[in-house]
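Here we start with a single chain on its own, the form predicted on its own, put down as structure tokens.
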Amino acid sequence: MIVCVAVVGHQNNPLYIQSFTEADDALKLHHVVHCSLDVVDERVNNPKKSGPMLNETYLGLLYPTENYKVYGYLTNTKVKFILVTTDLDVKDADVRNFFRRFHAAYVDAVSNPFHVPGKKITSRTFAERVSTIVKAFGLSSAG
């Protein structure tokens, strides 16, 4: 079960966060996705560590911690995706069709004229079309 999605800008700032969890878990889960960000630096700035990435922008599992398991996406203008799941058998091919999904919308999001490049998105559209792809995430993991 996905409990939170994110987009932090190339300065690490975060555009958007959404949890799925109650209310007490949302600052914990933050405090996750901020501490995956030096996982993300360190794997784009030391590709020979972390193994063959010429063009790969799905960076998988960042680390995985006793609740939960991070993965990272990044895109070619360096926007970073997080992902925060408590399923510990999660396929890689369905956290890479999350993310192929999630870019999709968010392409979508910053192509609107009226945002603003580098500040938080707020779009309610975005913000369902996220809900949406998380409900299908959970329903293509459990079968």
Second form
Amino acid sequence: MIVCVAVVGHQNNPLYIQSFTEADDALKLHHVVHCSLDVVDERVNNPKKSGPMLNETYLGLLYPTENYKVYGYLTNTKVKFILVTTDLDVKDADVRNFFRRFHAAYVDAVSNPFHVPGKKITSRTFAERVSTIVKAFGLSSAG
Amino acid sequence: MDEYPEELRTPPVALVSLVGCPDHHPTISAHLHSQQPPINVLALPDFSKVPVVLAKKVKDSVGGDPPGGILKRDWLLKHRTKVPSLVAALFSSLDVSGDPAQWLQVCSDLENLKAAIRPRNVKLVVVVVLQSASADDINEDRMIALRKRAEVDLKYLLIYTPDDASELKQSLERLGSAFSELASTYYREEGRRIRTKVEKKSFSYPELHIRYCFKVAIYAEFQRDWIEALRFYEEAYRILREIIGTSTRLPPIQRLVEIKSVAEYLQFKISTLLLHGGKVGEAVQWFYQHNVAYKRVVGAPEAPYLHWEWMSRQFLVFAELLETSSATTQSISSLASSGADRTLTEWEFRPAYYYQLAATYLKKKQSSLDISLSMSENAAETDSSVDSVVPSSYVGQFAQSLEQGDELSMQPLTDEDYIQYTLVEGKRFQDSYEIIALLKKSYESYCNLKAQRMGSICGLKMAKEYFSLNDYTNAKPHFEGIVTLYRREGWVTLLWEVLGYLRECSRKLGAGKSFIEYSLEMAALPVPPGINITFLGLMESGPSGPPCLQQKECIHKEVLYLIGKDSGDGSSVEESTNLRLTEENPLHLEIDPVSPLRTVLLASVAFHEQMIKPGASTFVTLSLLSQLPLSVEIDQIDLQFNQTDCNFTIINEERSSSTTTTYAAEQNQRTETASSLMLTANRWLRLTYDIKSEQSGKLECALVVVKLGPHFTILCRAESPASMDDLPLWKFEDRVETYPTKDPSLALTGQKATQVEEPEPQVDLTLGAMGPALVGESFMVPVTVSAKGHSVYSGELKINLVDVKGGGLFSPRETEASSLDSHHVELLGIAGAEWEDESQSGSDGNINRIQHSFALVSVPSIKNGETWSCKLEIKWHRPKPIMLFVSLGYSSQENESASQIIHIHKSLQIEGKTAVTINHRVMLPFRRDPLLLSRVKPSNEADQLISLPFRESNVLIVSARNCTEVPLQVESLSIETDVDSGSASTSCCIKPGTGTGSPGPALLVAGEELKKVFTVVPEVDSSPLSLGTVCLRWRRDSGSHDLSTCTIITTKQRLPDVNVEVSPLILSLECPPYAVLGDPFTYFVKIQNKTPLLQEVKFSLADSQSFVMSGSHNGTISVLPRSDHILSYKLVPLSSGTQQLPKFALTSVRYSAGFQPSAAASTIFVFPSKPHFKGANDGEKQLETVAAI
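Cool, the form predicted on its own is there; where's the form predicted together with the partner chain?
All chains and molecules follow, beginning with the one already shown.
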């Protein structure tokens, strides 16, 4: 199950962060997302020599914490997407697919002429779309 | 890791035992210990000890009762320290070959030894120590007998020679190799024996299976067979995992504890082996599996803390292993990709990650232990029974030791007792300090990796731990370290939490200032609106509650209460009343552009004009912005400028008290009142006032001091709206942004500073200069200062010469050539004021400082209406236009310090021009043509020197042209011979030509040319010959009067050098100056041979229509050496006017040089009749002279 998704801007500032848990661990998830930025930095600064990671937006598993797994995605405009899940066994393809759809939603949200680039995303439509994608992720991995 | 027994932590070392001859034990032990691999020695002084050591306990019946546990606690230790792999029996050679009694003793010792070691299958080595006395004769029979009795191979019957050094070394080596071989055999055999049990599955309980696998692995380790060891450890681990659910041997909690303890041992061994083999990736992978396998095996709900403690230990041990393993130094990125079925991430190779998780689990343990402790409040009563709980003989088991008489007997524990025991143990243990230590390690490690966010979460947890220990002095710096990062990256929720802790720390420490600062910062944080519900009722959101608007308002109210603005109900702030500001304890907060409190109060000051006149008033707008959730009423605002006269105070009318006004009045400061100074969230409070400054220069607003309540002021550094940064944190928010000023253009360009202009100068500065300057002359530029309205005090003139085209006024290359002439244009001096007394203006009078292009002159005091002037003397060395800048700075009042300096600037462009150009021309004498051989030869050199014939008089015409618009007076034009060429006086004779040279000064108007003729006779045949320098003395013609003011300037130009040649032949044409129609005259052609050779020449004379001619037309003649030959023709002119004489041509055979006189040379004027000249004598003479030249 996805417990948290986040969009992080250039200055590593949160642009959108939403947790999807009943439990009261939103703050903890914020910390998890924030810490994962270190891994993103490390990945970006020391790209692996071998081919497949080159020019790849999907960063893969960033790090496992005691209960969560954190996945990352870096757009061409250096906006980071972070996904936190509790599933222990996640298919890479599922995550990739999730990020692709999430990216599309993000692009639509920031293409809004009333959105100021660099500011937090407050669009309700975006929030709804994200929660649909998040739910769909749970279903596809279950099925 | 340190809590593990040593035998588990270190790789096993083989153990051998030495019996007998105790003198030699130390030498042998030391040698064996230093071997590779080392061997430990159990030294027994005499044979009687052996059976005690090797005594074997009566074993559990294998088939019958279930085993008491999985691993025996002391089994490994036993094999490390007690049970040797072989016993080496040392016999003295004296005893062996001694009398029968001694021999008998040897035999009986050996028999006893054999009996003792047989049940354990321990190997035997017999060593005969060769004593020096009997070095030669060892009884061979006795040796054979000894071997037979001992039943050992020949190679295990060794002779040890301690006396001879080289022998000793050899025998030690022999001993060493035999021991290690036998020890290895022993462990192999033992291992094989147990392995057969495993393979045959000859055990009835899985516990035994695990035990056997463990033993096989240990024996394999004794043999240094790591792969085998790893295989069996893994096997044991696998079986162990399987029995978790199935085993029923012990009460459930203790059973799980035992299994986990064994799993921990196995995991430790496996990780160690993998890491030492350099397989970091596999080790990490294995640990991950281990973690996954046991993570959820929490066990009974009564004692979850046992599980968390165990988990924490797993991570801690693995972290320590990883840290000590040298393999971690290799690059992480290469490892990360090597993961087999699951890609490992970077952090999983870092010890910091495991330390952090160890701390996390320890924290979990701590909290669940607290819960368990609180549930069993009656634990204290049963403490006494708990005291007797001790670890039992099996790994991971505990038992109660009961004293029954003299003996201790072990009683199994019930789970309840066990939990009691662990609770008591847990209470004793200070988990928090352990957690802090772990986090500190992790924090430092992450900081070294530059993973600041990871580091900061460790720091945060560490600080929270200190906080929970009520250690606020330690907690605060840690929180402060983190808060910067969250501020910078705008993680409001995280920032809120940390600030909440900081606020609480400040409250507890009684630090009023920081408490108010943190409170204000929190109150001004941009809290996301949607987050309230999710966060409400969170226990982990810190002491300040969830980040929501209500909470912000609460905090704000608390601050208002503390600063005395709001009486408040005080219910939430009771505990902080001691922080309330009082008269003795006022507070000043400073906010600068980098302060996090900018969100609390942002002051922007904009002048409406960028330049103002002194004394004229302009508007200044002060805009204040706050993001505090509640409206704040400001009592008073002070604006402070760099010019203190401009400072003023704005007082809230509603709140104005008599005290403030009187204070301002006392200070003689301007006071304004405003009807309302209400600061609302995210709305600019704009205040515009007029301002006036008398003092020129910069007027800048430095501070805005806002007074809130009686004892609280905020000193806010003013910012210009044009260069104002966005508000931190709020810049990411989607909020309504407005301009600080009503006029949007002012918001974009407004500055907090303005320039106050200088007062208008009431003094004239004139630069009078007429026309262009001429190169060479000292050009005078009169500068006049006339005071019209102001008196001039302490005036100062700055004079500056600047090249119009840019670049310097001199070129460095020419500086080297001559230092005098280095500047193209030079300021020579300044002639002082005429009106001054001679005594007063000495040579050091006015000119303070003069450089070539810059001067500073002090101007004396000038009263209103008076004038003062001086003259700048500028000299041009090259024609160049320059810009002359003159600026006067003065003060209008006598008191220097009080008044301001007023400046006037004037500039003038002056052209520098060359006055005269000098040309020259050298000509040969008329109708006299020397043959110059250098002219005959074709030459392509363009700049060839002019050749002059030797000892012939040549004509030099020098012309000087005035190329300015100014008329010039030429004083003289002469040629000076060069002084430097020593023989110049005799080398050439230059005389001014007669007639044309004008003796007196001549006036040259613009464009006019002055010519002068000189005769040049080269006296010496030397090339090149210097002709000298033309020297023209002139002055500017300033009208008839005042000749003295213009100095005479000498312009010099060097004439180019000439070649002097001796000409072999000279041809002269001679004819009368004029002819008369029909009147015959003679035309001579004179050929002079100057050589000592006979010269053959060919000549020809062409016919001419205008003349009738007699004489030979052509022919060849020989001219004798150094003699002349004259050809004479009689000519009768036939027509009048200017006529061409018959063309004469001559060719020198020797030099192959032809000659033809020029058209001008062979022209003659024919009068129609004999002319009658007036004053004929004079004219005739003059004409003749011309012809002669």
